[in-house]
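Listed next as structure tokens is one chain, alone, in the form predicted on its own.
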Amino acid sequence: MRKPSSIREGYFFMQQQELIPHLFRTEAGKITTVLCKLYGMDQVELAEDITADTFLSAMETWPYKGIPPNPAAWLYTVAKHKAINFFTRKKIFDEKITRELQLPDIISENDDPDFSAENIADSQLRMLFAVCDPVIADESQIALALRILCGFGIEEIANAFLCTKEVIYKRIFRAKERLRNVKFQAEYPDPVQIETRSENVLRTIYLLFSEGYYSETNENTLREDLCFEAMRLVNLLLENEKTNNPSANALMALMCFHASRFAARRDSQGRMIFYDDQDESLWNRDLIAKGSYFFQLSSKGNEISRYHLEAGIAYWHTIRNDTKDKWENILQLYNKLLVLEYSPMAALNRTYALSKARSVGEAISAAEKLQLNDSQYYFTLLGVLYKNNDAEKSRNYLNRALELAKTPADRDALNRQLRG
């Protein structure tokens, strides 16, 4: 993008550099599963192509004649109309050029994008069944959803999935041949489709907030537009009932408690605030209230998924005593957790919880066993447990941390732990 030549340009430029982000974000998926639910899921390019085309007309329209007072709706607007006019390029190609080709139509005269509420919520929901489909591989199904409905970067997928961009680049390219090959239509499954789907649909939308939670790809460690757009998502599944489920009401409750400590863990200069230093009157009762009915809907039924564990885990994270009975409480939802399913970050963080309920010994020697030593958060938790029974030590582990930390809040905060 070129400089902006004037103070009035370059102040459009200053909000279009923070503005049309946070739009993309919001608002990419949305125009493009509109338009693949038009024209079809084997037509996903042409649909990414058409909204990318979109966001690059905002880029150099705002700053001559300033952003509109709906910005989201101009670009629906201006897609549309992106739309009709590639059809009619299309149609008159095909009459006057390549009729003897016979190129599958993919748009009709009465085709017309509809970018309602109603049918984007539709549109959405629709594509996030269709991607993960069984004949897609796993991963790439949840590639595919993050870069397609959620608009995440290539780095930011790869970072999730803790692979390189070349991995992710090949498993969206394999995912979009798939669509490609047999002519997806984006349609709701039945609900035995719905039931074998559902698993990577909510893990999709879980690392959709887990990134907003702690980014580890953007200078905001916290990113709340990301976790609000992972809770709409979730919000889809629940207003429908095909979809609403246990698991579903599950990790909504979890998204809620983790949301309801948002403004407390940050200060007045954007700096993280450790969970042990924040400040209880910042944390939203309502959010916390809304957790807990979501928590009890999910409660129906025989299913215990992850999101029940991990908004346990959560729930106690919002009861501000300091008790044992507290931390034991959390302990035992980890070890239920590991055993159903075991990640590294999980087995780390049921150390922390560990060092609570029973002793800091006990943690240290749990901790140590798992020797994660790529992990700057392995040695930032062994910097905090040894913190005053080793302060030599505990400095040393530190500064390996700051060694392995990817942000300028993880290296932030870890200098505070270390003058602290």
Given for the second form:
Amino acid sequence: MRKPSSIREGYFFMQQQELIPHLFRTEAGKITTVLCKLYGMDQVELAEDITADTFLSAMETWPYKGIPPNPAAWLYTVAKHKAINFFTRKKIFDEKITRELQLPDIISENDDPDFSAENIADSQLRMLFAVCDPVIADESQIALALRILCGFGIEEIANAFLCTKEVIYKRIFRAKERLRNVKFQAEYPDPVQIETRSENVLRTIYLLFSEGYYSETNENTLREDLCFEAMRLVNLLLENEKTNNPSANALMALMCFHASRFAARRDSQGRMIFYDDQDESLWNRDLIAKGSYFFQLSSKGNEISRYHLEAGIAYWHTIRNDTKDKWENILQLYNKLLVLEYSPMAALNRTYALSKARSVGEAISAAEKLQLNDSQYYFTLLGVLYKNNDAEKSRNYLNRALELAKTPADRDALNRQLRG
Amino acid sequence: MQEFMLIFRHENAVGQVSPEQIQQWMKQTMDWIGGIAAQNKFVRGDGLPFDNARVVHHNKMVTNGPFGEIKETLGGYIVVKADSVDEAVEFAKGSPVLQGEGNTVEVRKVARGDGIH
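Switching forms now, from the form predicted on its own to the form predicted together with the partner chain, please provide the structure.
Shown next: the complete complex, the earlier chain at its head.
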């Protein structure tokens, strides 16, 4: 890249370097999904090419002509022209050559791309339901959602998941193969799809959020971006009356409550800070208030989903004071969550809540029944529970956890427990 | 892994209970079930309320509720996964139903869950 030669130009460069990646994230996904809706899911590559080409134009023109007053609108106009040009060229090609060769027509004539706010939202919602097809493996759904809907680069996705670019390419390729035959009818998702697929849509978005929240990547902004993209996708559901349901509101509440602790969860070196040691003044009160708002909306109707229960648990964690009442509520919510859907993490957290709401002794005997002998978190829990009444047992358990720990962050946290 | 039904039978089920007692009872029941679910051994369960209960007799005569001639009433059931009847019995021992004198928890293997039926 060319070196800036004046302060003004330098400022411009700085501004541009921040602006383009940000715009790419937010706008690339929108442009690609609008084009996919128009040309069909079998034309994902074409849509991605037009999008990439559009951003290339921005990179080429903006440094010389200046950033346009409305960059998003500029991008939409350019994307639209590129799409129209493509089809003009194709038409000529078809008339002059394809007919001679008698090749089948891939895409028929279409209207011009429509980048109105309504159509963008509609296209993204359709794509969300198409991507969250249960026949596509979870990790592929997430990768594809990040790629097409959220405009993440392959490298960014690979960084977030701590795997190679090739792995992500493969996941996305497989998912796209599956999507080829999806046809966006006038009414897509139709009521039946909303009914049958909503649960999977929420699950995929929650997985995406968790990937960000628990990601081992050292890039803080990337972690947060994943989470906020997940929240943006739920927002798509909430803004459409057909897909705005109590579970979606509960999921939004849950994510707001979790996200409120972003700034407090890691220190300047990126090390995990335990909940009890977090600086409460860093908790984001706006997000907590937003979470409470959606939590209230989620209580319409009789349905209690796992997101309701998890949002309830997350809500109690936004209250710092350790009262018996708080932990009693958390315990009962975990009881209900486990009855609804078992997970080892919920089982471990329930046992921890039991130690706080009742007694450590009761929690230890419950913990010993869990027998999750291949989980580092199981031994961490036992180590923590034994801490004050059998120091040696506690150390043994924490050391067993250390043997099982896979990431530097986990080993670091355990070493601090062992010292503390 | 087999499935067992734990059936709760109450003696003198009709009586006055306070809302606090009901709340306490609910909490104990949820703790018990939560402990089983935490081991991934809970399958399903339902309470069987007495409202609108009917008994259909052999001559197709219908009477209200199971009360009156029967000393014990069915209060509900849960289905658990267990390796043996003994393990299922251990689960049953934790049931708060047993706090009431004369109450029982009957442990029965569910035939459908054994992979043969």
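Note that the structure is predicted; figures quoted are calculated from it, not measured. The term rigid core refers to the maximal set of C-alpha atoms that superpose within 1.5 Å between the two forms. Numbering follows the first chain given and starts at 1.
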Cα displacement of Tyr39 between these two forms reaching 2 Å, rigid core superposed: yes
Threshold 2 Å Cα movement between these two forms at Cys132, rigid core reference: yes
Shift of Lys369 between these two forms at or above 2 Å (CA, core fit): no
